[in-house]
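Next up: a single chain in C-alpha cells, the form predicted alone.
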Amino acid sequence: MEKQRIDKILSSQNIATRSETKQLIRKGQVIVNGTAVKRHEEKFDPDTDEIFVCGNKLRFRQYLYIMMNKPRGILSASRDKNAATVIDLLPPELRRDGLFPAGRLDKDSEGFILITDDGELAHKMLAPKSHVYKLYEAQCDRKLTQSDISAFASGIKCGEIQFMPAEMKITGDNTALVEICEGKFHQVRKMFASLNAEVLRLKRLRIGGVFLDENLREGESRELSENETNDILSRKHGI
C-alpha cells in the first residue's frame, strides 16, 4: 500500500478525527516504528510501518466486512430520517465513514446481512453471473407441498419478471428453506406469492460460503474472519 498521512490512517481507522491527531502528536501518543509523530502530514505505510496511539498498536484495516444479525423492524439502509438502520445498530468500535448494507433484506426480513466499505466485493457478491447463492429459511400462511418444490425448480415468473430455478427443501407443514444466487426485490416472497402463499417470516442464513453466527443475537453484529471474507463469494451452493 502506498504511503499515507498519518491523520488520515487514523481517521480511516475510526481512532481519531484530523484535528484530533494533532492534538494527540502534540501530546507524543503518537509513536511509529518506535519514534513520536512530529507532524500530522507526515506519511507512513500501515500495512508495514507500527504504529502505537495511546500505548494500543494500530490494526489497520482498508476494508471492514461485518456480519450482521438483522432484526425484523430495521432498515437495510445507510442512513433513515424516519427509522432506524442497520449503520444505526453497529457498536462504535465498529463504525466508519462510508460503511453500507452489501444487498438488502427487506425491513420485515431478518438474518444474516453483510455490512462493508468495499464497493468491489459487494459488486461481485451481488452480480447473478458471480453465482453466490444466498440461503433462506421461510414460514409461510399455507402447508407448503411438492408441487412447490416443483416450481421452484422450473424456475417461477412473476407478472413480467422471470426468476431463474431455485432449490426449495420443505423443513416442516408450512416452512421451507430457498436457495436464490439473483437477489431480486423481494424475490422470496415473490416467488411464493405466485404460488399463492403469503411468507410470513423471513430470515437469511448465508451469503455464499459463510453462514450467520449462531452466537449473534438478533441486533449484534461481529467482523467477519479473513477466511470467511474469502468464503462470501464462494460459488458452493445446496441445501
Second form
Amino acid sequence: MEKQRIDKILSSQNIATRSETKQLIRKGQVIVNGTAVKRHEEKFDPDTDEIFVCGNKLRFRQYLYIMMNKPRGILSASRDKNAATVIDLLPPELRRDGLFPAGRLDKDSEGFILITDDGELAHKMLAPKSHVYKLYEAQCDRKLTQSDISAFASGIKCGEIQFMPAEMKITGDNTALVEICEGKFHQVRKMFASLNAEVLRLKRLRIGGVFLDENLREGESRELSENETNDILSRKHGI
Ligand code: URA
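Alright, leaving the form predicted alone aside, put up the form predicted in complex with ligand URA.
Then the entire complex follows, led off by the chain already shown.
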C-alpha cells in the first residue's frame, strides 16, 4: 500500500483525529517500527510498518465489513433526521467515516445487513448479474402450498415488474425460505403479495456464502472474518 501521513492513517481508523494525533506525537505515544514519530506529516505504509499508539498495536483495515442483525423498526440508511438508522446502532469501536449499509432491508424487515465502506464490494454484491443470492425467511398470513412454490419457480410478475425465477421452500404452515439475487424494492413482500399472501415477518438469513451469526442479538454487530469477507460474493445457492 502507498505510504500515508500518520495523522491520516490514525483518523481513517477512528483512533485519533488529526489534532489528537499531534498531541499524541508530542507525548511520544506514537511509535512506528520501534521509533517515536516526531512529526504528524511523516508517512508510513500501514500494511507493512508496525504502528503502536499508546502501547496498542494498530490493526489497519483499509475497509470495514460489518455484519449486523438489524431489528425491526430501524432504517437501512446512513443517517435520518427522524428515525434511528443501522449506523446509529454501531458500537463505538466499529464506527468510522464513510460506512453505509450495502443494500436495503425494509424498516420492518430484520436480519443480516452488511455495513461497509467498500463501495466496489457493495456494488458487486448488489448487482443481479453478480448472482450473489440472499436467503430470507418469511412468515405469511396464510398457508403456503405447492402452487406458490411453482409460481416462484416460474418467475412472478407483479404489475409491470417481472421477477426472475426464485427458489422457495415451505418450512411450516405459513413460513418459507426464499432465495433471490435481485434486490428490487420490497421484492419478497411483492412476490408474496402477487400470490395474495401478506408477509408478516421477514428476516434475511444469508448473503452470498455467509450466514447471519446466530449469536448476534438484535441490534448487535461484529466484523466479518477474513473467510466471511471472501465468501460474501460467493454465488453459492440452493435452499
Ligand atoms: N424483500 C423485501 O420485500 N423486503 C426486504 O427488506 C428485503 C427483501
